[in-house]
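What follows is one chain in structure tokens, specifically the form predicted alone.
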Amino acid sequence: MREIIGCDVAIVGGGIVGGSAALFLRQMGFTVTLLERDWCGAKASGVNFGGVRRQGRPLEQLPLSQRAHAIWGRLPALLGTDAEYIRSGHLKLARSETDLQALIDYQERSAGFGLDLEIIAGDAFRRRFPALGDRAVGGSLCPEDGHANPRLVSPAFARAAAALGAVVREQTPVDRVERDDDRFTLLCGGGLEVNARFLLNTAGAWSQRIATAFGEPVPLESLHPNMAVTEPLPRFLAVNIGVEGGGVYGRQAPRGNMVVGGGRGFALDADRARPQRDAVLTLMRDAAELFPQIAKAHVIRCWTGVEGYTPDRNPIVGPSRTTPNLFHAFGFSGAGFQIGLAVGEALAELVRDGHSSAPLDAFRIDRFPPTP
């Protein structure tokens, strides 16, 4: 027997920002329905490092991550619990004096947004931050940016969004698209129609599928964190670690297990990725020379997941340019998390007032040549 739900807005995809976007539109008192094929939060959303860092953003990413900055210290006043966000601060580290210039170069052309970022190096940075190791030369530490449990996270938005009376449905894959006259009709696994005025799609990896059924093929290449961690250790490690130039990142969790990040996994299949072992064993050594506290301890779990990345590292945000009422968010490129929330308060304007109060123009779909 099918089951027929009318809304006013149909979201595909329950991780931060499908989830964070049903939750501000109930608020504004629109009907929503939010479909997500797995478990909400259970994909890139939920399986990524958990920095909530706005620091080593492009430029035109800064006016969403600052509103998402904000949006970040409200969490618990909107999910009833803080997800183990601290802003610990974030600190990106310099190892060659080349490095540390561009982290100079970043801090000047970032001055107007508010980062307040502080350059330490030399015999400052030795004293400042004494557990790291040598390898490091100095850093650039951004004071209130920190990191979170996305595990706790992404789901907490969606069960907040169904507890203001949003309809939540996980393990429903959406299995076609059609727009007739002004309204989407979503078709699902287990017999689910979902007829809605709006449809957005926050569908991660998987957003091209809709997007290329409304004629927007979008060159989206899927990618996978490795990340590992290990047991419980003993504090040495308050602020939240980048390096300059990628290939590590770390965080130290309230528990004491050191989490950490860097390389790629493989895919099993569209849907499915494993970490790599020579990956993580490579991982484990370049962290021990910026963290010699973990050389010896035991990694319990390592991971990864199936994240969706442009050609040009910025997420696709804003109104299709084929179908009215159709908005995409999806590519953010390893990089959603922090921004996940501001992006999801802007789809929710867009749906409202059609138009966001946030600058979107840099991440529009038609940005890229058409695909073949």
The other form holds:
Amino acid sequence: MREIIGCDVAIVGGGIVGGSAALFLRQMGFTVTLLERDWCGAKASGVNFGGVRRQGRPLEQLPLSQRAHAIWGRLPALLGTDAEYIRSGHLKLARSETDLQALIDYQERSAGFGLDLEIIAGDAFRRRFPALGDRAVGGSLCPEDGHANPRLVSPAFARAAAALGAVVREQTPVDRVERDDDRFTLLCGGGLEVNARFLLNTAGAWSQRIATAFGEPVPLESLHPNMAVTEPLPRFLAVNIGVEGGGVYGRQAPRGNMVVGGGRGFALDADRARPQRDAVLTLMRDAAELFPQIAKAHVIRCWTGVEGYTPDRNPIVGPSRTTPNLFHAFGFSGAGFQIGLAVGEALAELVRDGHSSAPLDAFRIDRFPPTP
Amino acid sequence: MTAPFQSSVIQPGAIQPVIVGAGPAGVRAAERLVAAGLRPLMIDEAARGGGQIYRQPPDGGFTRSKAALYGFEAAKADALHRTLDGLRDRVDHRPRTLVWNCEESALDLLCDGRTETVPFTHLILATGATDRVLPFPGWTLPGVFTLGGSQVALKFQGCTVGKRVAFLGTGPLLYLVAYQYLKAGVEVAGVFDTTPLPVQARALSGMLRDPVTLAKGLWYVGWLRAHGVPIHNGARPVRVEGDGRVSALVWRDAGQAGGREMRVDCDAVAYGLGLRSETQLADLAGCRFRFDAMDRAWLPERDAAGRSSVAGVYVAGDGGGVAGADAAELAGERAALALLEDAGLPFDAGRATALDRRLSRVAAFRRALSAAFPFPADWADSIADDTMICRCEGVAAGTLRAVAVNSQAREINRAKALTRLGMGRCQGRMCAAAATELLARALGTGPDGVGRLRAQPPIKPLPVSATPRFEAAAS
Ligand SMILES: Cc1cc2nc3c(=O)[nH]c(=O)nc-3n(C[C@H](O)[C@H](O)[C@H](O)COP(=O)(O)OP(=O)(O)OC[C@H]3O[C@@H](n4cnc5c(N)ncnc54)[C@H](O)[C@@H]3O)c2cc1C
Ligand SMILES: Cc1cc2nc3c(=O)[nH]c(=O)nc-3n(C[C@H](O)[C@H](O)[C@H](O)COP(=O)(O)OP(=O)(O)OC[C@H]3O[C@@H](n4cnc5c(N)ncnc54)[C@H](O)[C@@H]3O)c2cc1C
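Form predicted alone done; form predicted in complex with the partner chain now:
Everything in the complex follows now, all chains and molecules, and the chain you saw is the first one.
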């Protein structure tokens, strides 16, 4: 059966980036068709760690990240649910004096961006975070960072967009995209054809296909952050924890389950990934060392997801350099959940105004040397 | 880069078969492989071999004769246990060991609170089945047990689940366990069979192909009747009543819509709706699944010999589809022969043909069994909105129906993401069948129309302290 939809903007990929772009575009009055191969928010956006964090991002991401912070604050108004979003604070631990110095340096460099970082060390640190004992010499607290439940937030954006009149088609892969004259034509599964003036490429780790189709391939790699969760435990940790220099990170969900991340899973195929045993066992050891409170608990589930990484770990966000009215947003390199909402908003501005009020220069698609 | 955890490696060209499950299927597979000169590793969570039906009492526990423990099956149980004993020095039997993951031709084990990784060249999954239960109002009240659980209590803990027990549901275990309880001196408040009598009578005639099984089934029913046990066909539960503990079962006749509610006093309810295969390891091993209409479940694809879609991985016994213990023994041996053939070792082709013939009769028997004890598809409708579906995460039926009806979730993994169903300790092993039926009814489709829960490691909870690197970290 053949079906044809005409609209202003076609969006490929219903993750948090495509879903929020759809919502903001509808708010601006554009007609929108959102195409999702799986279910909206079922991929990286729905399975991530749930860290809603600005602290630690490279400075060039902070303007967008600050805008995202404001949008997260409006979640109930936008979605009709808080999706378990909590501004718990994000504490980045320093396990050595060198690391503490790195945190102090970051505090200074990021001073103008409004993160309100607070360095806490020594006795003050131990008094304030007794649950962490002396496993860190100190840390940097971003009081308004936090965490949220990705399984609830990400699908909710596509749903809110649909409620405002966006056409949302799930289980509908975009198989081919063509452009003639001033229009994009998307050929989708189920015999659907979508015609649109604008095209947003928000297909996550699978965005390379559209970029390549329009002559701008990028060095994008799929990687799989490894996650584990314990059974519910008595509350011992209010803040979302990261460690300077990387390694393990953790947060305690409202139900008491401790969610920890670290290491990488492996790909089953281009679309699916699984936790990897060595990563799981190493993560369990590192997590128990950092949080002795979980040493007697059980891990009830491990998982991972498929995420696109760029060589410089900054995303690609902005206009295509080959094709007018095509905009890309992908390659978030393991950190697109928090910032995704501002990226959705920036995409909507690009469609409306031709430019975004947030600086996007660092995220140009042509910043990489051409791939052979 | 950290060193891999795997402790042992397989010499090039060597064959290292691993069998998961020491039930009828696993033991017969091991026997065949040993006869061919191989030394399989056989892993089971249980303390002693035998599987579900021929489970052995704990060592040094109370002693009951095999006749008392296994009834009609005593001779078969005895034969299997003897085989197991005879294999002792030629099989690496690892009891009390959970397999919690399968990844890239190696299994991850948990034994005595420690993990270990063992490689395999060939894998026979003989993981069996466990009770299939669907909730109904009151099912979480203390005193409500599964049929299998009630039997285990009787056989191996030497205790009964109550003094006056009502038996509810469908499947051969329904009459068997009621019979075993009555024999053990427990008052049976009644057998409440969800299948209408005419349906059952018609189907039983189909089982004449298997006169022994038929005779056994009829014998239990007859014996129960002769001892004054009321048997109600076509029953549906309304609720379990009780204040902190079961005091009555309220039920009605399925044939009469809005029919009169009846109540029967009891202090325990044993119930079940057949069995469900344990398929998580096959999933982690990468096996392709297909929907089986008879079991109303997604099962690993296998050929008549037990080969899965993954080379070197075999599925035998109830873990690949519920067909009972006799079939499991045949399937275990058949899978071992397939393994030998695939490994290029000599194998008894005549024996394989004979087993194939007998296994094809099993398929007919399975059809008859599922006709005699059909799954009550309308049961899901009677689950009240406030009844818990997922006990681990406290998800009620109404919550699940809501995400289905407002069309946020047309698939079970989606429902899981939105409601937490199946995200707790049991990872959906207990609630997935119920959730599937409920979701399917709410969406007006069949259980094949809502997908299947994907398995993730660990398939059962894994102590954080089990990681081999834990001690190094703790010191
Ligand atoms: C395990 C894990 C943990 C993470 N932890 C964090 C964290 O704590 N904090 C943080 O900020 N970030 C985190 N991230 C990163 C974050 O989840 C991602 O950067 C973000 O979700 C990306 O959103 P997206 O919408 O671009 O991609 P996705 O959510 O992957 O969405 C892309 C969508 O496009 C669809 N699609 C692809 N191709 C097609 C096609 N041809 N037709 C139709 N649809 C198509 C896909 O099905 C998919 O749904 C984590 C990622 C993972 C995997
Ligand atoms: C509680 C219960 C009682 C039953 N009672 C009867 C009865 O009285 N009469 C009757 O005819 N049938 C009974 N059945 C049906 C019976 O299960 C089968 O017909 C028969 O046991 C199937 O044999 P099998 O070898 O396929 O699997 P099983 O006998 O079930 O053996 C499977 C074995 O695999 C092990 N295992 C599974 N997964 C793992 C893992 N991940 N790691 C380690 N070990 C694992 C289990 O511990 C188990 O011992 C019962 C079933 C259940 C669940």
